[in-house]
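For reference, the chain that follows is the form predicted alone, supplied as structure tokens.
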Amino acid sequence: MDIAIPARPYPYPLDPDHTALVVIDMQRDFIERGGFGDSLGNDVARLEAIIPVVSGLIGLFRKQGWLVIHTREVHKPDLSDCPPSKIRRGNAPLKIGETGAMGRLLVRGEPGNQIVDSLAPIAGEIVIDKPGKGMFWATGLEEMLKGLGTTHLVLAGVTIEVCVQTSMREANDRGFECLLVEDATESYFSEFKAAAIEMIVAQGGIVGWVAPLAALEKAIG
């Protein structure tokens, strides 16, 4: 039986038997000083601030025994899966593949590419390494989710206007019912978060639903 989660633009029908949580890119390169986000001149403290809420959300799913999936934006060491245009873009002092305070930026196996310690995956949870913004391109995630019978996705992570919204839109196009936990996601820019949320819930939830963690906690119990 579905669980009605108070949400915008109307209650989200969470199906407990077919739901997964996707925590997007809560990796050191985006959240900690010395990482890729910091190299672009962003205030990483904004992203760091949501860690306790994301931890609470993960804990809620673990308590229920529901599937938890983590993603990381990552490239092969030879950067063969990273378009040159992506490397050039941004005009940052340090670019993808170059060495920063936590190793080579956005490169598989480097310290900065790891999920922050307090949100680290545990046994049985899935980790998806994605070379793009969206979680489906070149990852096999769609086939994995459909093989598991997953129809509903709860999303969290960073940044809301790039990897989170891209992944949510891609999931929407593939028929998944998506709920974004609004206090478990963030942007380096407050106005971007506000705009992204309004885009998601516009026109009767054209991309999906949005709700705070407290709404899930109260409804799920």
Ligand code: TIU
Given for the second form:
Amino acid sequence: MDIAIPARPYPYPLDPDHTALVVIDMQRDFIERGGFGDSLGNDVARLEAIIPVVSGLIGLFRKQGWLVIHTREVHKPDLSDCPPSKIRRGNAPLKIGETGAMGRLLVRGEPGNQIVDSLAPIAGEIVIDKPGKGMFWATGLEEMLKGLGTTHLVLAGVTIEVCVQTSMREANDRGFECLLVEDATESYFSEFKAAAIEMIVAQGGIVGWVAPLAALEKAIG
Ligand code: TIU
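Write the structure block of the form predicted in complex with this ligand for the protein whose form predicted alone appears above.
Every chain and every other molecule in the complex is listed next, the one we just looked at coming first.
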């Protein structure tokens, strides 16, 4: 039986047998000083602040025995999966593949590419390495989720204006019922977070639903 989660624009019908949590790109590259996000000139402390809420959300799913999926934005060491346009983009002092304080930016296996310690995946959880901003491009995730019978996705992670929003829109187009946990996601720009949330819930939930962690905790227990 579905669990009704109080949400915007109306209650989200969470199907406990077919729901997965997707935690997007909570990796050091975006959250700690010296990484890719910092190199782009962003205030990474804004993102670090959501770690306790994301941890609480992961804990809720683990307690229920529900699937937890983590993603990372990652490129191969030879950057063969990174379009030259992506490397060229911007005026950052360090570009993708160049070496910063946490190793090569956005490169597999480097210290900066690890999920922050307090949110580290545990045995049985899935880690998806994605070369794009969206979680479906070149990952096999759609086939994996369909094979598991997953129909509902609860989303968290960073950043809401880039990888989270791209992934949620792509999931919505693929027929997944998506709920974004609003205090378990963050932007480098406060106005972008507010706008992204309004874009998702507008027009009757054109992209999906939004709710705070407390709403899930109260409804699920
Ligand atoms: N720059 C920025 O806001 N985000 C990214 O580049 N990737 C993700 O959002 N993960």
